[in-house]
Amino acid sequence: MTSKLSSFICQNCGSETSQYFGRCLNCNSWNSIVEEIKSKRSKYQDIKNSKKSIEFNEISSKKISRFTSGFKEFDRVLGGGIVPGSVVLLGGEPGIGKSTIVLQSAGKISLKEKVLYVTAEESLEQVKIRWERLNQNCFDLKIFAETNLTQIIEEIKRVNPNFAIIDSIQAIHNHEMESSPGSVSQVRACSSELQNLAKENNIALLIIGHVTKDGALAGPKTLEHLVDVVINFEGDNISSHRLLRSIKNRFGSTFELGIFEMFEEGLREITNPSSIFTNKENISGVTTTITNEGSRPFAVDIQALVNKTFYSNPRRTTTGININRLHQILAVIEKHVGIKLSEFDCYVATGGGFEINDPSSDLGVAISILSSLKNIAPLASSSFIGELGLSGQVRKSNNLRTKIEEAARLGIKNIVVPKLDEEINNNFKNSINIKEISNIKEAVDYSLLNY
């Protein structure tokens, strides 16, 4: 007979006491630390089969067969297709897409592959629903709705799929385990056997997981060490385009970004990501800048207004940019520019509401707000691109040649850059115009012609 161990585990960041506390002394949140009762005794703990440690030549260096998901933007985010008995776990807000994306994806790997997908949140009926308004066509398809691990389990084993879905593991349960489906140690417990059972059968699955309130995933933070692949599948209740972003992934580069596109029939992926962030307009306030996500370059539009500020303290604004970012813009633009900004409203936003990281943005922001605050239209089918130095010199960004190309590739006549390397200036001088800079000022001059 098996024994029972009681335990204390918040449901906010997964901690572990053993003893009640009203405020969890890890994340400091009130009340969410609740009484776990868990077996002594995992069926897992035993070991199966005796292995002993090789040498490292001995080790047999195969190449990594994948297979495709269906899209190539998916494919792009997992680093070149799915991997057999690796484990996905991907996120994302309520209503975003997740099962949209999955079950569309689910149809076109059971084409050329083996596929059981597994609904613990709807009945058979409701996925058939959504499978017809979807339009697609399968082959080797099959669907099992139930909540309780054991089940899965055996179902999977019979089945013995080359690609699993699991929609979604907070809605599962590990009878074993008299906690509440979606508690911490559920969702460990459950997703520690169904990766065990990934690894020993070379099944690749893919998980579905909840988010916080706070955008982050639920559940314990060892889910994601124990997983092979996150991603999170972002988006907004008023754009129709939807972000599929990589957060970790051990078969590939990190930061990887698909982009998909909502429509009634399902999701449709964007090959040219540029043409939706990007307008052909040469207005005062806009610029265009090219940015890197993971591997990919594409060009994004910055717009700013500047207005003269009745209050004491003037606004700034920012929406895919960090404000902390446009404080440092704005403090060099005083200094090496004189204009003194303080007087004025800065709101800033990038095309679509695109988050940009890359600091090779600040010389479009920049150049957007003189352009913008002047109400004069910068340089004509141009795109600037330059980490902007708190000395006012203009920094050398990296994967400057991808972006110049993906410049020329638009149809842009002319980018301002920080100084170039020899070879890249001359693999360009046919398809681009590029002006070298060194400072804000020169670029200011050059991109403002009546300035």
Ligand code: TYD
The other form holds:
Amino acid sequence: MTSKLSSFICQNCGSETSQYFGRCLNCNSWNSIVEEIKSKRSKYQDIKNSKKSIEFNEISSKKISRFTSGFKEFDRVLGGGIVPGSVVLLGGEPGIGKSTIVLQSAGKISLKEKVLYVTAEESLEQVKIRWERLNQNCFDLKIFAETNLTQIIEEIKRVNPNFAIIDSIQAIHNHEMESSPGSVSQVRACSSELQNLAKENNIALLIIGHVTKDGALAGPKTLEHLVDVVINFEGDNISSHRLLRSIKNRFGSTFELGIFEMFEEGLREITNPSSIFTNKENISGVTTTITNEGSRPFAVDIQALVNKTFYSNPRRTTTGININRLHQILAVIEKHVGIKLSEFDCYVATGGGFEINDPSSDLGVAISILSSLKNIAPLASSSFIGELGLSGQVRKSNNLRTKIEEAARLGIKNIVVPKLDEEINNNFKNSINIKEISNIKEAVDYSLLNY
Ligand code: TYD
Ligand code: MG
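Having seen the form predicted alone, please provide the structure of the form predicted in complex with the ligand.
Below is the whole assembly, all chains and molecules, this chain first.
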């Protein structure tokens, strides 16, 4: 037996109420609540209980055999490849390249596995035009243009692929529900049906989802907890670089980062990221730091421009670095190097606008600022690593050894680092000159001669 029920759902946060409000009680957004009619199964309906719990010790621990996405960078973010039966949500702003990366990946996977690509946004011809730009091979790749969930499920069951793609979740609809495609309840209902299908048939499923302006996945948090892996595809309109960032991963680390570049003929992976975020020029205001993103260290330039201000409050802006971190570094320089910066504007940007979250970039920021202020290039072929403490000391950094290794690999001659715990120095004797410092003053004296 079924009965019609209506509920009021916020399209921003997904919270549900029994009556209409002009403003969501949960996320406070205005006019976001929409009435949705849903059919509810009677709770007295019989449930066939055919499944039984089993002894934990009886579960066989056979190793999961993942298959490759065709991109090393994509595999890294997934935790080492695609897990059969897993559901991956790939989010990103419209136009960032989600359909492109997925189509490229589908082609590569189809050389070994059976792949079904469901396009709900574009026609078969449009996908073919995109495919022709990509100039690559495929083998067992089927494509299905449909927006109706029931039809999609039927087709997935019929084809029974190893890997299926839904492009995108906001464009498909369950016709049993009255709300429009893309609404929270549609997205939620369609995802959970697809999720069940994937789990029952051991199909790896990749669902594409658009991200709203403020960065949340539309039909948001409710979707994230349903799936096994949530990945964001990021980038901006100016640069051609694209980053794949894992936000949630039941099968791997969430700190991994995959780097791509968009070309006329599709996306290419960047396996040596240090080369794109550094310039290797020895000029004032620019230093190089080695930052850690996931398991991988790489070099990023930090540029600073310090100018006499014309404003009553000096301007401070950052790209790729947290603005509060900059304020803190400026305060440490004032207090512990004894240089007044309150009359200067200060702009700091990372190479390619790459977002650095590793606090060990502080020292690089500080040296760049002083180098620009004094118009002196820092020590040639050098790199700076260390978090600045409020009392001017340079604090330890995570993964220092791998960072030094990366600097040596890039041919950097000098590296300024916090005091080393272990005797790492000997290992690098011939490849790089390591300068251990304990506070910012020492770092400045060493790297900015005559400042
Ligand atoms: P698309 O994959 O359609 O984005 P999404 O699915 O995330 O909305 O990517 C569209 C953009 O990518 C578009 O601006 C054109 C660009 N592009 C290239 O630069 N080269 C290519 O080979 C392709 C296919 C797209
Ligand atoms: Mg698309």
